[in-house]
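First, one chain by itself in structure tokens, the form predicted on its own.
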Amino acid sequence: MNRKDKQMLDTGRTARRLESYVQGAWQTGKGAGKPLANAATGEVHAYIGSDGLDFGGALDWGRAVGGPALRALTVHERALMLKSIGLRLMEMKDEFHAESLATGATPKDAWPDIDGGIGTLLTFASMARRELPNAKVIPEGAVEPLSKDGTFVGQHILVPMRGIAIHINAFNFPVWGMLEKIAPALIAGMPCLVKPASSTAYVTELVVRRILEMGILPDGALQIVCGGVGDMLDHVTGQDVVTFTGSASTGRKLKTHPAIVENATRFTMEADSLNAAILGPDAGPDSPEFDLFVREVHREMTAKAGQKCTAIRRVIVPKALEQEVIASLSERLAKTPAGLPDLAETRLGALASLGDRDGVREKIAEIAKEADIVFGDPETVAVASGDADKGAFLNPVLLRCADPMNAAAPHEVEAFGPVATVMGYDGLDEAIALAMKGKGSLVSSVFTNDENVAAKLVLGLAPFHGRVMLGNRDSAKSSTGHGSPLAPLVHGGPGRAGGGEEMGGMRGVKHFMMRTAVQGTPRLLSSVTGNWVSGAPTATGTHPFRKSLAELHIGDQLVTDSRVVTKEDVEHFAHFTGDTFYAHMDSDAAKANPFFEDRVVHGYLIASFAAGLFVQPDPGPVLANYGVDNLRFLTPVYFGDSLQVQLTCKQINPREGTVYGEVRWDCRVTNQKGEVVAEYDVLTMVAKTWPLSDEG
């Protein structure tokens, strides 16, 4: 069944009562609930309410049931659960798109929310398995020596917090807004309670319902409350995390809630943001950058009817180009018909509610006190389809502020709809100053093909922005655009934007973990982290390359024989590889170098000889060497010096669903004096069992 057929079947449907999933069961709040209208038709689409729910009990259930179940799993096991969920959700996305039409979003507008949200979930699952160990404790950073004799060391570790993550989300991204938050929290080992914004909660509720029906997550890992939060925040503890996306005023109220303040509960906020797009002075009307700029501003004004936290609100251009920008934008906006989101010809869907439309009109009126409307009429709605009175439609409105350096409203009032204000600048310093008047934003974009312009603007914007997007002709086809937060990069911003930070790859996972410094002997620290630490016990005997993962242990060690490096070795290596750098070949030149006494051995020859010393050549459990990390050459090696290797199993990282795991080896190369000449980590893939089997 395609999406259009599904929508046709849903016409005339009975509005459903949304439920909350708390304490292991789907529950309906008391009473009939508040009606939620279809944004495009005005018909009642659903009813919502959470009165009577035991919010304290829901939080306790997540902590007591979901928390231990998640913490019993390794990071990779949690990530694989999310991968399975994401792949299943992709198969169901047509159902979510059909439900999303009631929000007023066109299918194209819903793609970043639904497909993008699921993609974000899958990206986190992939990054966690690639970048984090398959363990329950994550060591962070290097082991720090804290004593001269090496008997006292320290390292940071990351462990799951023992509370619950409460995600209070905005209405404009009912799927992405949930998935981008629960993904890092669940990977961290923290159960989640999702509270979607009421006006579009029916989409979130449907997705959560489908996730829970899969039976992949352990009990208590995911709950949802559809309706108000009641006294939920009265029950938070210092081990909980609260994330909020929405208005700055609501965010400030939540952040200063007595229980949050009393318990120092972690609170992350993403709030209002008057994002800017800046046209570089080099980007004249005939340049590709000018066209890209106009297209991007148009897209950000009209995608999701301008109801995006990253939408462009301020259009900052050279004063000499103001009128040309206004004319080009107006031409595009005039070709953007508003209408029913399920019709192919619709280019501008509805706002999420009639109340939103009233609110946007009020904000436009405030901005218009210091700016002129140069395109559109907020009081008159023209639609290509649908009912302009019943549907929450609003045509685009473009304003121009003649004196932006002395104006306040265009920089302080956000009309959360298809609205933007053009303002001119004289010089890059003024462009930066205008952007800064937003007092902190999620994102600004710069359109230029000039390296100097790009560098000056980015460095000027960075302290006030969570993200800066550079647009030019070279990235026109590949750029994800101004308004798209991406899982590997941080999403958030300082000041007015809330001061929070989300995503950013594995940085986002760490927001839901506790960082603790651990100090002690190498042996005890190793027992905590699961990684071998220099000075911890070692074991010799069977060559460690002859051991499968089932037999290998942290601390298994090989100490090799020695090998003398000769002049002939160095010259053969130089001519064979082409590396005839003077320090290896010219004695006088090498002696003139302040770091060397004479000709030195190639560093990579040292690493090659080291491999020759520690490798066991017969077929066995070691399947491949896939790299080295942190290679450092510490002491020069001269002709006649001898090399010896100490190779120690440092970390064992089993791969779920494969026949192998990854093993990190501490490799230390010393000379005849016992001086360390090179050290690095050798990375190998090792079979779980040997001979190989298909199990594991």
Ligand code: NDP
Given for the second form:
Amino acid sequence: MNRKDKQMLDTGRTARRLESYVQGAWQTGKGAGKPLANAATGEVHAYIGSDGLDFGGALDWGRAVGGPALRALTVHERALMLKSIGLRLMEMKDEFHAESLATGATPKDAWPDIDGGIGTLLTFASMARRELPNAKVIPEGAVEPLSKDGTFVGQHILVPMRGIAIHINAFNFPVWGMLEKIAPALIAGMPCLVKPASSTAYVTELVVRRILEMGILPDGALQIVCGGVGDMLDHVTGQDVVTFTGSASTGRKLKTHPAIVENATRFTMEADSLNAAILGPDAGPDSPEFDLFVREVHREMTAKAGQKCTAIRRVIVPKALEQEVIASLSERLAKTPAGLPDLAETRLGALASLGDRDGVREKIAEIAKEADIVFGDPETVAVASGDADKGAFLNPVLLRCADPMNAAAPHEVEAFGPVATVMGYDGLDEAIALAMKGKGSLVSSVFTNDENVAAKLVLGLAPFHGRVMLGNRDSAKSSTGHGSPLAPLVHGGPGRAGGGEEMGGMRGVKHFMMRTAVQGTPRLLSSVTGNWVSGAPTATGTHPFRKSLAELHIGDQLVTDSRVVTKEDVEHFAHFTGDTFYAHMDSDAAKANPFFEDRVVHGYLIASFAAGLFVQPDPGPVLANYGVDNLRFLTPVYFGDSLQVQLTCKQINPREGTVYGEVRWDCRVTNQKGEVVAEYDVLTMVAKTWPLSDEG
Ligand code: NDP
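Please move on to the form predicted in complex with the named molecule, as the form predicted on its own is already shown.
Once more the chain from above appears, this time first in line as the rest of the complex follows.
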């Protein structure tokens, strides 16, 4: 943080005017801007406004400047930029935590937003380098044979969309909400424009400022608009992607924006969600699961003052346990003092604004038409610190719905605060039916120690949820909990939850890429993907294991001598390894097997002999073999058959910042009749230069 910023933030008196970074410059919209209050104290914390900005120009700039710069890099180069950014952000996180206090969130509440957000960025950076090729084009799935003679094949490829990703975010996760969306988009090669929700935009603006100051991202890769988006959506094209997190009503409005409809612009929506937690019928008050369930519901009601898209709104319990659950939960809720977020004793921070508090009270009143308040009083606020009128505090409210199968509001009205409704069920089918009344949610959790209950509930819940978490005694310490979306897992839900899907590891990256089926002859397809395809030209000569990455090309091939496999080989292998499975050892038993005519050669002996045929034994650029993929034994091998190997360099994946790259070899083992007996990919690490040099 530079001195000028610090002065402004520390005093809290000199509220700063938020700026937008568009078209390569920090710009302040026209006018003084709208004041944004500190959620806990009511003091003006910042001013926001974007009037007068050239929104169409911002999109053009991202597309014209950021897009080409990102597309000039490989996936791994983009991921490494994000890694550097994430590591630097981690060093700066105290500054973000300090700024986040103004949102009303306690430091514990802010952890998933700030530390979790940066962690998500780092996870994407690491998964991308592990799971995607270091290339600009990502081949997806197998090459599909489309002709008998092999001259016409098909392959799906993924390439970055040519537009800009516009991320319209919610107020409750100003950091995570931005990072979980820009990470996959930037890895995919799409420039981003972030529009944070106004009420907490000061945190997002600060983080974006720090990211841009690092100078790691190319120009145009990241822009931010603080304030309204004006006519921006009028300018979207079919190559842009719009992601939205917020209320269902705004989401619907934006999704049906004429330019989005007209251009079939990709639109991902994550909206309201009345997530459920279900207590299994086996989890009585003395069971660990009962206790875990109550703790989790309490945590989800109070973390971030219940302003989480994943928070538990519906507490679905066996009818017989309703009163015990209400009593236990009430006891915990009573020990949750509300107050200033920076004080250690505070367990419940403030809502984002006084307006949000009014909104939550209105929603409680709606739910209360079909349920009774059994804990708390929405109209009276008790605080351990701070001012109950100036700060947006609200104590927890628990309701109970007596006839949930015939009620609507508890399943449909989202009170975005520390509010939940308990509802009893009679039998697992009814528990599922109640959860389904939410018409689609982001997440549901099930607390049970019974396998049958878990299996039945998950299968019933899955079509209505993007994620289902099973909680029990065994995972109590390690569970990441109901409320945490995780980078490797999908986040999103059907129906009311918006029908979107984010993250999910590399699935999330693909949302920002175009999947195209390419058909053609193997030679031309290889030139598109950079991967050798069976039927494409090959080159023989120097043993490919003698070539460093600098010398190796896809299509470099070795065709080995042949080797006859004998009965003695098989018996030696069987006794040496202990694999004396009858099909290799007992002629009568093997003949009785529908697949074999007689004793067969071990599959692993075939793979071992293949290695013996293709390796070049001297120290050289091949540093290690780290596995095989897709190993299939296709034709039985009998004593006296002879094996030959065709090994072809299929994919070269240089690792940034190291002395090696990964090389995938197509390995095909044939018998004397030319039949393929085994097929697989051999995975090796190969030096970039040989002898090895220190330069990565
Ligand atoms: P909104 O839907 O009003 O806002 C979400 C985002 O959309 C904000 O960035 C907002 O900007 C922007 N936005 C609003 N109107 C437009 C528009 N016409 N064009 C472009 N962008 C627009 O939701 P809130 O943040 O106010 O939250 C309201 C409710 O939404 C909550 O009470 C809760 O019920 C639900 N919600 C659900 C979340 C979820 O993840 N499921 C997360 C957060 C909220 P600006 O702030 O500048 O208006």
